[in-house]
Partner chain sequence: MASQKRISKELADCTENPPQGMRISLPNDSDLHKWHVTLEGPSQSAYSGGTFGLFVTLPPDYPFKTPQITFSTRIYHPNVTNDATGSICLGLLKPEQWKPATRIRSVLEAIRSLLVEPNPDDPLEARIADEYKNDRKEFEKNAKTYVTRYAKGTPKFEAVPAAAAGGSDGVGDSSTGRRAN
Amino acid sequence: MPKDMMQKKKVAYDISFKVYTPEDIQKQQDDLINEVNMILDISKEEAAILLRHFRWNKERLIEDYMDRPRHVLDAAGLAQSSRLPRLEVIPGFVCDICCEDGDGLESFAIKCGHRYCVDCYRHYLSQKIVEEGEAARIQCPADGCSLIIDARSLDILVTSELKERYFQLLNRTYVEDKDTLKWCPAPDCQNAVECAVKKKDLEKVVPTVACACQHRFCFGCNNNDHQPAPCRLVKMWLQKCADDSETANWISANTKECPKCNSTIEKNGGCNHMTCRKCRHEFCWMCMGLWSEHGTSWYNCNRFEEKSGTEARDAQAKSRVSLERYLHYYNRYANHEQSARLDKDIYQKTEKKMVQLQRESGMSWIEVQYLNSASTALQTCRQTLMWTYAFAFYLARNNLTEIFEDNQKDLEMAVEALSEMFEKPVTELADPKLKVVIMDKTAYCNKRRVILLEDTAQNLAEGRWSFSVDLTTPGPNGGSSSRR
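For the form predicted on its own, pop in the coordinates of just this one chain.
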């Protein structure tokens, strides 16, 4: 039976899902194969190939097969033949691949009849499975032949190690063929998660799921949990950070924009007379005004109040405000990202601290679990706070924004207070009063996170948020077009 992780919808940001182990996934396939095998009266190997061809849609497979069986078999790469593939030694046989023709040479052919020596067949299958990662659609080696090599034929030819890899790949295709299933992206985790959320709903919901391995990720985009930010917004934010964050601070401090074409310019000499390399516009580095208005004053700006300079400075100020706004949100996003990493390091030391606390205070293992709870709350809340700044960057201001920012501030203050308590030495953590305070603050942090996520998710589902970008229409380079 699958490890049922179904959640009842108690709050707006909850999403229903189930977690399946590799054994669960195999059982699902076996059940479908057995059912098709009985209904259509075909072999299990043929049923498996047909189901993979129809992406495991049993109802559509049976309906199409009943209407036109020959067409379905041909399309799936199956032949109407009762001949069972087996190893054979045929006198006078010459392998078309290696040209071997020795006495006792074993050969093999599937139902199409294209025959090759066993060594060539095994080499071909090994290349397909190991090097190309193919399993569900391995075709006959003959040029132009579309017949699929089934599991029974493969069982005759390959080693047990290769068979194991073959069935692992078949399992992967089962999950990848189903829109409602995804593999858990955590390293070394072999579980799959089922969630019924559709792509068209991703602008109204952030489908966070939790695997049995404790890894939380977004079912929509496979990134780590990024509530409350929708998937498309996350994609745009990560792209912007990759493009801008490393150079934004340097640009802000060391460059200005050309007043005419807005190209970014770095001053590389002492002279204030600047000439834009792109549009050849000449201006003053100090006041941004036309250089022609500066007379013969080549190195000192004495025309600060010229109209052209005022307009240029206004445009420059607007550009800098935009950059500073981005840096405001990015720096806070990056700070929580870094803090989350540091909190994770603390979490790895938590067990050691808990053991020490037991030894020095006489507490039981159960009694020191409050530190584990506090560490988990810190990581979860940091992750949420990190993404609230990406969310806020694209958020258009309205009467809901102040409520969001108040919730954000309350959570941030609670997290910082808990983090400070958590880092106290063991001698202080042994104080029963501090334990109560930490437990209360942990519960408060979790409560404030729920309040923030509930508010943002409810407004997202009801379409009440306004963003500076369109979350539904892809723009150039995979981004989104503006929406006003």
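Return the structure block for the form predicted together with the partner chain; the form predicted on its own was the one displayed.
No partner chains or extra molecules come along with it, only the chain itself.
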């Protein structure tokens, strides 16, 4: 089969990445160790120590080693001529940590000469290893001494019961030292993800990756998937929300008053189409406006009407407008976040009922999986919608904003429609006609999401959005690739 036929169509916002299991990671390390072991003709243990010392940069290690082997071995604590680290009994020695002295007290020091008794050294190391999860970069215990304890010394000092944890931590350095590798941040997941995105690219792409465990996260900042908003915006937005949390607190409340009869209404599903139990008034939870205006071309719940500058002359009016503007976007952001959770709740409740329903209706487990797909689509789309509002908050108006808002509106309307169907009682869900409608709507939501993300990603890559804030990362931390 020709190669290009096997590749599936790539969308603009896709980024290439690979997921590695713990076994893959072990094998990669072993391969590198074997390679260095052969090329430099040193033992595997020494090769491992050198590789860790060089942060797994094999090329640099080999180059440096060829240049000045003595220096390299020395720096990694492997120098043959210098005395190998060992425990010593020195007459008159007093340990500065425990203040013990006495004949036969074994002590140890690394190259700086700061000497402590072996018990104190071991206690210190076990605390670092067990409690702080540190292994490859533990400093000398002396006040103000930052010399790193080399691997050879650690090998001597680390007691057998700590060895396993110690090597586990050492193994982690392979992933942690490489800019292209990251641990999957999902709890209990042991996988690592490889992605070649560079820091300076983060103004142009949102590098979302998906681990084999299903967790989707941003390779740039480790947060949960935040497309279409670039990492810098996410950071600023989260900071802003934290700073303004009090102002915005009332929004995340689960109850509001009906705009018509003022009776209290509780939100217990993801859907924003609210109907007051008392007066049957139908309204939108987000903007509190009439719901009847939401299904039509008049829909503009997502859009913030910028007031003209002349209206807001004085500082007070300006700050009120800027607060209103923030609340508009924050309200919608927080609402989608909350709704995604509620949608998930509903699914879990529904799932139980579906088991029951299966028995009664004779639908197979496979046949009810469309609800699972709908639930996943709702959550993924709401996650995207949520971040479109942070994105929009920082967006400066230009000719592209309207297209963006239209895409946002289309996705939002589709999601709300699906959400509403999803909340139907189980007996109605069993209707095969509704099943088809839900499946269609699910596919439509996913399609709208792709369209929105493609559009935003493309414009981001081409630098066509203008933001009210600076997206470039401050400071010269662009790494080796930052050439002027």
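Keep in mind that this is a model prediction, so the values were computed, not measured. Positions refer to the first chain, counted from 1. Definition used throughout: the rigid core is the maximal C-alpha set that superposes within 1.5 Å between two forms.
Taking the rigid core as fixed, one finds a CA shift for K128 of 2 Å or more between the two forms.
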